[in-house]
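In structure tokens, one chain follows: the form predicted on its own.
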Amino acid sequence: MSMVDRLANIDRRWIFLMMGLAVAVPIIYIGITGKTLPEQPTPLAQAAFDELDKLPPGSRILLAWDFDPASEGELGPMATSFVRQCCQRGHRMYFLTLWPVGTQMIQKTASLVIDGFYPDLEYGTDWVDLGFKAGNEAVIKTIATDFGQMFPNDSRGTPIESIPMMDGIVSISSFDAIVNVSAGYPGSKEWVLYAATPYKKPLLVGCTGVQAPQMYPYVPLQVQGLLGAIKGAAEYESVVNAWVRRDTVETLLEEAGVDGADAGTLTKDFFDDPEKLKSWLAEPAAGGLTEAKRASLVQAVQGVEPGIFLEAQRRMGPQLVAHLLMIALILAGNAVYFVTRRRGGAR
């Protein structure tokens, strides 16, 4: 029996086995090594990062978490990376949701990122959880002109007058940018129609794959950055992670007394060649660093990224291998079809 005949009569269980291995092997490999496949950010993912990065520290960012646990696989990593960038940049974060279970998503993101990696940030001064309000787009229409009418208290029942960072928040116009992570209605489209468009506020959107095509027409006028599904999340995640590492190294170098421009040059050198970091730490210029900061510097350059900030890239590995297998099977199937048809025609 020829190879073509074998492929034409292959037991489908072999196909199931190959697909199972295509998914399982990348998961096991990434889990053991902590290494992920490199991501090249698209202009939309890079624009989302740039929009938050260009705002000065202390800017007011409204974060609307309009999703639930069912879509967390796609949207959770986006939410995590948005918050990480805001924390690292020093922005003030105002969380709210138009979905009843969105409160759980806010609490989970805050617990994982803020409590876990930025414990110095103070509730009420650096971030606040305003919780859920029913009413769908009516909520957006109301806070567009009177924020306190819809949110007189935070999710803990504290009056907003008692929360320092709520001072001066009167409407949508009080915020410097809006970030919406959305799984459907109400969500991104409503924030475009009733907040970003009429009040000319920068809007960054992270949404599910089926929702992304509906948002493309709003780019770049109403939506400045768009992350679609887990692919968009992985691209943005990789950009944020790389920037956080560089920013951490530059900050530590400046604390050691290195000039800002020189700190940027050294940072690039360290990431290009980690051996240069060891040489620099032995120089007198590194004398201003404590042992703890030395360890932090080495970790930022050479250490493994915490798993919470790699979730999207980890999930892209199995997708990539499985998709390549599917393409190979389709090509093989078509080749077998045409060869067997040719044989039939010759007979």
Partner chain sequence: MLKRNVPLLITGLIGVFLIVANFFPSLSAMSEDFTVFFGIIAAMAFVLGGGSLLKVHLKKISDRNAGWAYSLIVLGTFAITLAVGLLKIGVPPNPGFPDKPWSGSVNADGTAFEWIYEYALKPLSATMFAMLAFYIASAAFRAFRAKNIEAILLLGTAFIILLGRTFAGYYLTGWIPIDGPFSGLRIEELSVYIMQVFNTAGSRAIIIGIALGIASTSLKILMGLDRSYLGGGN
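Now the other one: the form predicted in complex with its partner chain, given that the block above is the form predicted on its own.
Partners and other molecules omitted; one chain follows.
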């Protein structure tokens, strides 16, 4: 039996094994080394960041987490980054979901990001979990004009009248932007049709790879920022991480007594040349910083990030090898097809 015949009749379990290794080896390698591939943000990922960044601190952001564990691997990292940007910027976050298991997705993001890295944020004042409501797009249509009718309580059963940050929330118009992370129906399309477009609210969408082509037609007038699959998440994550590091450095410098304009210049200098930070830390100006804050400053400049804020970039490694394998398999399959056809054996 020739090589071509062997390939033509290859047991598909060999292909499964190759795909398993293509995903597993990079996961193990990245897990051991901690290295990730560099990301260049596309305009859509940058636009998603800019839209939340240009809103003043304290803006009201509606975060609709319409996904489930099946797509958590693809959508979880972008949900994490959206919340991280909102927390760092000081926006008020209103979580809700149209998917029954979306409540667990909200709880997971909140516990990972808010409880883990922004413990000073207070429930009911800085963020609230309104939970799940059945009814798909009818829920969106109703809250578009009367928020309290659909959500009289939060997910913990507290009446919204008792929640300080719900004061003044009457409809979709009360929010400054909507962020939707979606794995299907009901999801991004419904938020475009029934909330963002009729009430002219900025909408940022994070969706699965199969949904992304359906969302492109709404960019840029109805959807201002679009993150498609893990690639979009990785681009957005890299933008948010870089901004958070710079913001952290600026804040620490201001705490040390450096005034705003100088803090901005110093931050730029430190990121351009990290050696300058070492010499600055030896100066009397850095005397106002505690040891812990000095360590945070060094970590931020060196680009050290907690693992949960690198999840999307880590997943680009397995994606790269899996995509290359797919291309190789398509080429091999076609080579076998054409050789077999030349012999007169193809159907």
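For the two forms, the rigid core is made up of the largest set of C-alpha atoms that agree within 1.5 Å on superposition. In this text the structure is predicted, and so the values were computed from the model without any measurement. Numbering follows the first chain given and starts at 1.
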Could you check whether residue 225 and residue 101 sit in one rigid part, given that the chain shifts as two rigid parts between the two forms? yes
Treating the chain as two rigid parts, what rotation angle in degrees relates the smaller part to the larger between the two forms? 24
C-alpha positional change at residue 332 between the two forms - rigid core reference, Å: 8.3
